[in-house]
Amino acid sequence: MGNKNREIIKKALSKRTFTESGEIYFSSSSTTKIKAHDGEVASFSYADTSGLGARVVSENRMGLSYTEKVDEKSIAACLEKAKENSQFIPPDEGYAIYESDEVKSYNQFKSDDLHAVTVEQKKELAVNIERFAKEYDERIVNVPEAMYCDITNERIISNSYGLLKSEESSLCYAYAYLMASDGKDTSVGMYFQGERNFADLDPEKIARLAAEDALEKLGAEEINSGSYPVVFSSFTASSLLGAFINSGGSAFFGENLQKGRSKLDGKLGEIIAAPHINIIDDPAIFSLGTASFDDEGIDASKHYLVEKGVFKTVLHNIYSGKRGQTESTGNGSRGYSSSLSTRLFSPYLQKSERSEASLFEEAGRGIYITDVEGLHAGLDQISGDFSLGAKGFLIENGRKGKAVTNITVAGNFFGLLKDIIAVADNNRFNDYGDFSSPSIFVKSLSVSGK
């Protein structure tokens, strides 16, 4: 369909004569989800979802539209319903379309085999996550989620300057979610692999690491409140920073600086993190998020947010980066429906050459986190302040000890940046985050147990 839509695109905006400037964002996936459980195939599910919509700028006022129709027709009338809605809006100098007439298009980030592969094949490999799950260890006493699945996008982004850009990718992932129970104490695991290509999923390790997950967590036990020294693992590493650094209320997103709602408002070119910490945003390193251009027809490229602990950049979508005074960094986002906002691609803090095993030595003593729970409700993303729950494992004599659970872990995330004394060298870029953390050593969080 790729060629299809291009030229029904093109065609419509060539045939219009425009008196201000217009663009249309077109978008469409095909998700396929399979579930396992009892050794067949519970359910499965095939949709089809694409839209269109139109922006149109005209005396510094921008009007709206969308459709699902994608014909030369239903989007005449798009155009010209966006151009209407424009006459409501209140006049902004910051309102734009991308001035380019680049023609391209990308498929770097499209699977090479997943076109090859069967329902049947796909199938299998949600049964097996299971089978392998139940096979692992006696104790593993329910698998409620064997899944695999996998997404088809196609992007196309053309504009009254000649513009003409597109973009199909695909992925697919699965994961395990399971129960373990030794007759007293049951907890849960869980593991995620997503992957370009069909074949490098894994469902024997999927099934092992979501295993062993839930088993070693087995007989946890509450410890006492206090300061303790912090490991947090990969997983909740990067849920965590995420959740501040690649979310509408991130701190480095120059819509929040300008609105008030950023306290590193003023701060570009300052010490904002410990001196070891890089934290970055490369298009080109694959993750659920890549993409290689952002939302208005600008090419993706690769920022340092924060460089040797300094605050280095402000992320910028064309409106923001007018009302900064600056450019876009082609970091713009917007859907087929909605308005324009800033986005992330492939977010990551940067990994040093030591293991987890040596943060465990270093700090000697103290507590690591592999699991937090409230990101949406124990967080404010402007003050920067967090109170989770937590579980995990204690930390003693330098080595991960016996779990512990019914923790809350509170601190403050601006702190947090200049607390991180190391890092480990395991970012996981195929999990199902919005980032991409190494585990993390920071010196002291209060830690709320028994």
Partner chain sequence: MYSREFYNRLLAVALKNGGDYGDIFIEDTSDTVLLFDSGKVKSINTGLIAGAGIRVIMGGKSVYLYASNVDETKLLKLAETVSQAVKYDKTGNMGELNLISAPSSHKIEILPSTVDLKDKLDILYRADASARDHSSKIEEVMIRYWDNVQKVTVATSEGRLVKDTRIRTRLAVTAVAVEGDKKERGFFGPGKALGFELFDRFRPEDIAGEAARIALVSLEAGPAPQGKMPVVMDNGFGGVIFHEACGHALEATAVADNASVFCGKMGQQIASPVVTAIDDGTLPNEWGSQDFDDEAMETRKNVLIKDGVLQSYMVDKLGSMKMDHPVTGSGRKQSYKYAPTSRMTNTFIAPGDSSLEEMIASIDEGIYCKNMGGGSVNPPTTDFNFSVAEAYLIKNGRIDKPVKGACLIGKGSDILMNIEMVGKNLDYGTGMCGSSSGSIPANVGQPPIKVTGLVVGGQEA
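Now show me the form predicted in complex with the partner chain, since the one above was the form predicted on its own.
A single chain, with no partners or molecules, comes next.
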């Protein structure tokens, strides 16, 4: 199918009715989703979708248009519409498409085994997640979501300079979201695993870790408000750091720096984090967000955002690169229907050799945070302030103690980077977040409770 789509796109570009430069972004995917409940497949979904977005640059003006009708006539109309839209945009030297005539296909992130996995095997995996969870402990009373999903995707970026890059990729994931009850209290638990290969999904482990997550939280108590030393679990550290580092408003993204929306403006080369902190984006590492080239067709490459506490790299797409009199770092991000932004591929906070338990020992007392809620609304990327609903455990005498609930944890991202006393060794790249962090120990944060 790859060849056919590439040909249609090439032809549409060559037959365009105008001389200005144009680009087509095409993506096509097949998705299978299976949810098990009460020992059976409760819902099955399969999808075959595609869409195409055009960008046209004319005298430093750029217009966009997209369509999910992928045939010659619709593509031609889409290109025309993008050209028409460009005429209403004030000129900006930043608008450009990738001036390259490279022709290359990639498949390094394509699954080795998914094509040979039957629907029955996929169903069995979802059903097994629920079964393992219920067998694990009688207090696991309900598994509302025992899910399996896989996605096979083809992405093509082609432009009038002759660029034609395509990538076939596929991945699968599964998770359990479940409820535990001891008759008095109810808690929820979750575990997610995403892999390139089906054979690596482990339904028993997904079920067990989700069940433990819920069971540990039963009978949680409220605590007093105050300032506490805090250890964020790998999961919560990843969520929190990802929400600041790898989302639209990230202080590390060139466009935000240029437009006065980043506190890191003017800080390149300066210390912005504790001296042991390294934050890296390495597209070669498999994660749910990685790819071989960015959404403007530029090869993805490894970057140190922070090295030994020093701010090292501003991330650019073509637009922000040009405006900053520099080059794109290959971090352009868009889908066929969305406008350009910036993103990272497999960003992470580099781990140490230390266990998570050693962070509890070093803290002595404090709070171990295992759940944070409200990341989409409870933080401000410009100021770095955050205040989030949370759950977790007390740290008492250097060990994990009783469960606590109904607390909030508040602080500031830029302060936190400097206040990370230690990091653990437990990074995970197969989670669903936008970032991978080991557990981190932070000097002190405001915790609100009863």
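Here the rigid core means the biggest group of C-alpha atoms that line up within 1.5 Å when the two forms are laid on top of each other. From a predicted model like this one, the values you see are computed outputs, not experimental measurements. Numbering follows the first chain given and starts at 1.
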property: Core-aligned C-alpha movement of residue 111 between the two forms, 2 Å or more; result: no
property: Threshold 2 Å Cα movement between the two forms at residue 278, rigid core reference; result: no
property: Rigid core superposed: residue 135 CA moves 2 Å or more between the two forms; result: no
